[in-house]
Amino acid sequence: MIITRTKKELKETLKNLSKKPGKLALIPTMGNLHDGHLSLIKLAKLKSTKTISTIFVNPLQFAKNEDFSDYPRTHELDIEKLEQEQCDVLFMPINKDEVFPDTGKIKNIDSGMLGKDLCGKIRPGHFNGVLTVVNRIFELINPDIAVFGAKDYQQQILIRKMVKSLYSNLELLTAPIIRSQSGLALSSRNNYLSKDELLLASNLFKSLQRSVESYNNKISIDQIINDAQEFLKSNNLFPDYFELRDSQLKKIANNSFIGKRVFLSSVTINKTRLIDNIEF
């Protein structure tokens, strides 16, 4: 695996890669890689001839009171895992200046009204920061394919909207959620939780599963959401939101909706925020 630390090294590596036929697939990450991330690499390798991953903890998507400085950074272990998956290139910039030009020259991407909903209500400006850095990485790498995980449902919908308007030739792939044996969606922030808290956190997925069953049994949406919130609170999971939406995250008012639906939730346990969803 070729490891690049600067824009210049990245540009030179991509120039040489461009001589190879086929497609280049990008897997952007913030590091602290787990099996969920590695599943993205596996999917990318099935759909492309070359893969490039990025490890960059993006300061633009963290608010002042969030965990930017504490976010787990495990670069040596991440490199080992990427090499085991036979990733071709890693871009791990030595500092933010290798990603962003002068602050005044950053092309900021507005996430619109959807970016202010759901997780965007809790984390104002978060999705603007996500889209801005993803756009910048697309500019630097110019991939044919980009792979994202389904756990960040709202994020991948917003990225799809951005790609539709700015990158008509870029193919986006969504990889399914990878879960632990308990059902908990894998996340780097799970590292913040104790063993007991990890067990409690698995009730988030149980609440989503129960809600699908209730929906199929024609229970009213208001009752489903109320039951889910009470169940979560009883397990020390405090809901930031618990919602039913369609596949484009528009609100669903009743059980007569036809088409793909998704229950989404964000909960807080001991200052750690976890998200999950279930599409049906």
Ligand code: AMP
Second form
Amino acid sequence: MIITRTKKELKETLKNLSKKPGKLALIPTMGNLHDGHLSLIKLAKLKSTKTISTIFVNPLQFAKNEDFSDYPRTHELDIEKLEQEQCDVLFMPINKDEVFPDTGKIKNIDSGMLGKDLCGKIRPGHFNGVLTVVNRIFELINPDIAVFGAKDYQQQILIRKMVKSLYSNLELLTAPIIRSQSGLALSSRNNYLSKDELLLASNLFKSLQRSVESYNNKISIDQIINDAQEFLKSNNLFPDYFELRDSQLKKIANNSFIGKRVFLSSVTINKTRLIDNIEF
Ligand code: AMP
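Take the protein just shown as the form predicted on its own and give its structure as the form predicted together with adenosine monophosphate (AMP).
Following is the full complex, with the preceding chain placed first.
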């Protein structure tokens, strides 16, 4: 795997890579790679001949009170894992100046109303930061394919909207959520939890599964959401939201909705925020 740490090295590497035929697939990450991330690389390799992953903890998507400086950084292990997956190139910028323009003039992308909903309500400005950096990475790499995980459901929908208006030739792939045996969705933030908290955290997925069952048994949506919130709280998981939406994240009012639906939730356990969802 070729490791590039500057914009200049990246440019040269991409120039050489462009001589190889086939599609280039991009897998953007913040590092601390787990099997969820690696499943994205596997999917990318199935759909392309060249793969490039990025590891960049993007300061724009963290608020002042959030975990930017504590976010786990495990570069050596990450490189080993990417090499095992036979990823062709890694772009792991030495600092943010290798991502954003020298002029300091960042092209800010506005995530609109949806960016202020759900996770955006709890993390103001988060999705503007995500879209701004993803757009910049697309500008730098110009991939044919980009792969994101369904775990970050709202993020993936917002990126799809941005791609529709700015990158008509870019194909987006969404990879399914990878979970631990307990059902807990893999996440770098699981590292913040103790053994006991990890056990409690697996109840987030249980609450989503139970809600799908209740929906199919025609229990009213208000009742389902109320039950889920009580269940979460009884397990020390404090819900920021628990909602039923359609696949474009519009609200669903009753059980007669036809089409793909998704239960989504964000909970806090001892200062750590976890998100999960089930599409059905
Ligand atoms: P992150 O490093 O957390 O920014 O995640 C990078 C990419 O990996 C995003 O597209 C995430 O949606 C995806 N991802 C993270 N966790 C999982 C998981 N458990 N299963 C599938 N994809 C995931």
